[in-house]
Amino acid sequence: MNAYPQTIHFIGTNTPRAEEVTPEVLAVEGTIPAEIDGAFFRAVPDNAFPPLFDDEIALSADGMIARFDISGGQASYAIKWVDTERHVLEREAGRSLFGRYRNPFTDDASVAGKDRTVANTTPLWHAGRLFMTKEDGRAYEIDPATLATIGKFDFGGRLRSETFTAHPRIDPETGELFFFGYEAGGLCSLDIAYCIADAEGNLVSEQWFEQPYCSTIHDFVITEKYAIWPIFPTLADLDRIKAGGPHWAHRQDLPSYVGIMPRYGDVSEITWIEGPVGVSCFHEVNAFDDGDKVHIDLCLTDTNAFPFMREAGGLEIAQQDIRGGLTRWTIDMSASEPAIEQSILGPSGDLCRVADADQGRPYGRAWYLSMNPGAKGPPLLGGPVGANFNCLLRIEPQTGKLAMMELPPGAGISEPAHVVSTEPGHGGWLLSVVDIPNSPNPADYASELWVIAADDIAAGPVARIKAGRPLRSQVHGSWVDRAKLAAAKAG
């Protein structure tokens, strides 16, 4: 390829901009509140040449770390690429060397062993440093002043696993990062390796043991007893692979399964429990402990929400054929053969948030993005799926409590991020970037970062930060304050 497909992973808020950007002030609509202080971290995969292949997809594209730095009611933006081992030698190269979306089969032979991932998924922040993350790969750590790399992390190579989570959890009172790896022993492996760091940063724990079957598990969650690996039957084929297919295609015919040990146990306490047939979920919301209970809730879906996913496993369903909702799934230790009881808790939706402090407890509200159906025309052209979400819900599960945020007509949202207030009574702020179209072009549209009162998301934004670009759609985003950055271990 010497130029990029005009497929939905390359146009809309998927449009390729190849742009770093140094620290520059933004204009600011409405008045930030004094009390935010930090930075908002990003980390958005674009594309830095054209793909190998035409029928490359966004989630493959290179890693660039960008911050909303927020202050005295002014911020400013930055972007950079993560100078990942793959990112570096292409670069030198001028152009493409990695194949296919996990797949080094497909690759330029010149970069046969070389390191794959393109640590585009998640921004961490634990123990004074910040971490670009995706779950092919170990983390690279960045300079959250600069954005520059540091370098690939491995705990002073103390760890085995060869991948790292998009997704750990940190418990709020003991401050523990608690993460996995699937694949962890390569390619195809059933391994996942369980693992604990302390508050310091140190890894105190790494144990090892074998899922079900090969699934992409994208997330997992921890309780104040338990962790707990919800896996579905989206699944990895080393012939396939082999052969220049694709790495994941989704089972409809296969059971879901929970794995869920003590968390500081021992992986031979770990017990597997069957769930329903065919089910997906990329994101889990939270879990917590109600006495022998134990309650996860999770964003599911009937299929798996990927259009590539499914369609390499021979199933043709349109994506607004999906059905699903934010469901919890209640498990009773205690019983002889522990089963999955499910309740619907609210509508359809993803990339959901709590409160830091409400990670692993029993929790009052969350919020996630859904489909407004309400909405004036089309969803705007982008993300993962090829439609931006374009509202946001906030939820009490206890109650069903719903109220939602309405986006201008044709408007997508990114994950929102939350930001503890000093206010007492106060629940705090969320932060999300809007993108806003110009004209029927996809690629023309405004992108902004909005400041929302989080327990009044229906009043919509109290700041909107014009960040003078379009910006290419994010996965994850997180807040950290201007504390933690003072005491970062770099920089």
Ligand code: V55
The other form holds:
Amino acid sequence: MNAYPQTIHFIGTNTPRAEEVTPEVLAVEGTIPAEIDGAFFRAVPDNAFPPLFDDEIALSADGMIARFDISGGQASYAIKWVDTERHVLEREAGRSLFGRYRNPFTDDASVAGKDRTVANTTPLWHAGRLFMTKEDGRAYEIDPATLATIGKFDFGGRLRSETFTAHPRIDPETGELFFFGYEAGGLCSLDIAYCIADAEGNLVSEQWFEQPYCSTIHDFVITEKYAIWPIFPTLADLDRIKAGGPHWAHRQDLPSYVGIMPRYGDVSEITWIEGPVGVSCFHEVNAFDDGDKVHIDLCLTDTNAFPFMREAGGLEIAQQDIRGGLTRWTIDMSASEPAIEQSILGPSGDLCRVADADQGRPYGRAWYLSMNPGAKGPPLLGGPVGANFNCLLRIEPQTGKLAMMELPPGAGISEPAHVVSTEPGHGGWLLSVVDIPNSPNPADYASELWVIAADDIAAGPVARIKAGRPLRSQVHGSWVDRAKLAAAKAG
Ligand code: V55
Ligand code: FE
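For comparison with the form predicted on its own, provide the form predicted in complex with this ligand.
Let us now look at the entire complex, which starts with that chain.
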């Protein structure tokens, strides 16, 4: 029996697994460096029940929180549903009650006014707390030891924003959490709430401003001086949503913008600078100050990378025809009319990572996922756009120097996490889940967590941790070291 639509959202690494696992010790091939001690948390969208609509998309699946716990050269694995209000209601009903992605007008009448968020995008650690986030709602707090859901988080009743980004930024020196919510004032509102929490987790600032159009703002960046929102013309429309249609439609004819303000400033100081027309980006790699200049490095594409956001905009562009690159936008803030100067740093790709200590600072290296032009065999089906990335890149943005880690034929790879090394001069480690086909059946693959020397990725993994089961696609992951886990506020 399979009641799931046979679309890209439910096959390959998107095959519903819906399996909770209590900690299980895993087999390891190779040697996990003893200094790797902590937890790799992953946000995994999965389906508890078949969807109400056949055009359901993977971004709408219920959040699961997974943990690879690594210590003393050994690893264990656990995964649990996030008990969002939505998931609990659906579990009680024994079926789906919520309709299309970010469209409350398609829900079962019994859940009108209930919290729709699925908390499926990024595990976030800040000030001793673990959260699961989704940009259309508030974060849910999770107990890092048991993975049990503690509840919806609103900074002790202080947060006004109805939403909380899946991509906050933590300043490595101050420990402050910089974050925002868009559609902060409700469905299709132009409101952005810009917030700062101090190193102890207290909300110390929340200011609201409006964006020029109602775009999907998946990520933002900070530098030592600025808070920066690059925005792209994939827009929401309330009439379309009320008619049961898609939340987002890409507009190839409208410009992008960069909103930039002093990071400790007043939102009235924000400047909007027009950028290229029709482009799209979901993740910025990093940004940093360079005298009066600001550099913003983005995973940029010439149209929206999600097929359903292009189709909703009436665009007929095949996935393989999308062009892009790791792109630097430089803005001279001392100019009378600051403008964007664009340069290309590296090949197209996404799901980027920098070392935590490099956040918002000049940086010497970044890692991201891409398509290997020399790959033997087609990409593994799955992930939010229907095909998984099949290689890992390391780039030195100042010089453009590139290295690649290839995968076995037909394998896919998920976003890497970075683990600092205590050895002087050692660049640390990357942790990344790799899915390796067992047979031509796209649901039949082996999932492994690879441990890779961060500055020698071409050498491949030093250890392969066998998950013992095929894992559903993650979105983002986060590494939390043992000292932070030991200081957790929960439990
Ligand atoms: C993204 C992911 C989402 C989402 C919106 O990677 C954008 C982009 C996993 O959910 O809801
Ligand atoms: Fe993301």
